[in-house]
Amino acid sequence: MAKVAFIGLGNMGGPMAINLVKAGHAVTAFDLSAAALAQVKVEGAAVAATAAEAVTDAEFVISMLPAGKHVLGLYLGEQGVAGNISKDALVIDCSTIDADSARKVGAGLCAQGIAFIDAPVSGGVGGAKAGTLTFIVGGEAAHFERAKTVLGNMGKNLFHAGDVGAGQVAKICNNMLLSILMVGTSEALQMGVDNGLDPKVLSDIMLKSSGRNWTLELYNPCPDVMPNVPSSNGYQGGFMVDLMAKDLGLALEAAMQSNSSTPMGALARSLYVAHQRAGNGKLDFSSIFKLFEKKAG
């Protein structure tokens, strides 16, 4: 078992290191929030009082922050860690951000003479916790099947996308399409609803027509028509509006980088921002489906 440093234990992040621990690693945690902290030392992480003194002697870092600055500050500022990474480590970064972040820290860790891979995660809070993951790698070949050894602890679908950055590229364009897919497939029960039709009726139907996609098949954004998902609990839990809204920001950043032609990713990031300006930040993703109910009165 390998001897891993966990930087970053939010609703992602604390899953996937108790994950760790569970398989066997030694893993060393830190986090700024105390109560982090204390739920993986309960599990039977070890703690650390920095972020330095985390990575030091690890053969494994391994990061799960909200944005590019963060890892960046992580890895490259000035109180950056990469100067308490040993040579031999392999840094793995968890996080879903721009890939030219992606390639800056990737390129600054390799002037130092360490190991980066990107490997942004699907699979929400539920994969996490279950172990379940899908990580998309970009990183050498070599890089990535060295992964695998903590990896495979976390997930159960590992991808090696390309160069480094091609992980958070790919990760973007499959949440690109899943919002345009939520934001169709809410639209269409919604008119369903709105025309007198069962919405359990319609979503079954469409399963079985060509309307078929995922978020039929195993995230129906309709209140109560699938048991133990978002939607029949209030929307509770899941991949929040604002982190989708985030994600979709940072889709069209690519596309304008790339002169891609996204007039469905645009759109509906107009619509995810509109919904999480609405006060609906926290909720799911599938809670679009608000967006068009019709109001009373």
Second form
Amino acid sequence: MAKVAFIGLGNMGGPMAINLVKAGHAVTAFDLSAAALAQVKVEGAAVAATAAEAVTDAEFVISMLPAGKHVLGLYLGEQGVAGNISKDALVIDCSTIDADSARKVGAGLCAQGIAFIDAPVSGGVGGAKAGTLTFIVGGEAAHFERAKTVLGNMGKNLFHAGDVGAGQVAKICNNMLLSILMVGTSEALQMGVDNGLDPKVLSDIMLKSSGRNWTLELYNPCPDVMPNVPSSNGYQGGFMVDLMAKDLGLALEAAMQSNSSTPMGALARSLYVAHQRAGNGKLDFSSIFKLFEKKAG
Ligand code: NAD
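Counterpart to the form predicted alone, namely the form predicted together with ligand NAD:
Now the full complex is given, and it begins with the chain already shown.
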């Protein structure tokens, strides 16, 4: 079993760290939030007073932070823990961040003789709790193989996308497509309702027709069509609009850098940012359906 430092114990990082503890790893955790730390301490993780203390002597250093600036700050900036990380350690950043920041962190750590991979995840809080996340890894093949020791205890699908940064690129391509599917499914369902159809019947028809997609199968955005999804629970839980808007911003930045044409992604970002600015940032991303609903009056 390995000695693991885990930094960032929020909605995702908390349950991921707990799964490592359950698998028998010696986990030392650090988060700026005392409440987040208390939750993993109850489950058997050791708690460090600083990030530098957490990473000292760790074989694996895992981070799960909000955005690129936090990851840069942790490893190379004001928290600057690189000097405390063992040269034999493997650093695994699981946050969803821009590929450039991932490459900067990778290069900065590499210059100090420390191995790094980016390993963003898909599967949400449910997947983090169940240990069924998909990890999309960028980095050297040997580092990917080594990471399986810990990633296998937090997820069930492990992909090697390419060099450092490639995990982030694959992740935002996926989320851009997901947002487009969610918007398209929402407007189609509402158009059916506006024309007298039952959204459940229409969903069943499209599921067996060429419009079939992941959102219809597992995450129907129309309330009360499907049980146990955020749309049937006031759009609570799941994957927040704030995070989808962030990921679509990352997708657009990547598209500009590579001069890619992504008209659907750009439109989805505009819709999600408008939805966010209307006060829906904390709702699940399937709440974009509300944009198309016909209001009374
Ligand atoms: P969160 O806000 O719940 O957790 C982030 C945690 O990081 C917080 O506990 C915060 O206190 C801590 N933190 C921030 N800066 C820190 C620092 N410098 N040192 C130590 N701790 C610090 O966010 P989350 O939902 O857990 O998401 C984390 C990452 O996972 C994001 O990049 C997000 O895009 C990605 N992600 C989230 C989901 C999801 O469904 N929530 C799904 C896939 C990927």
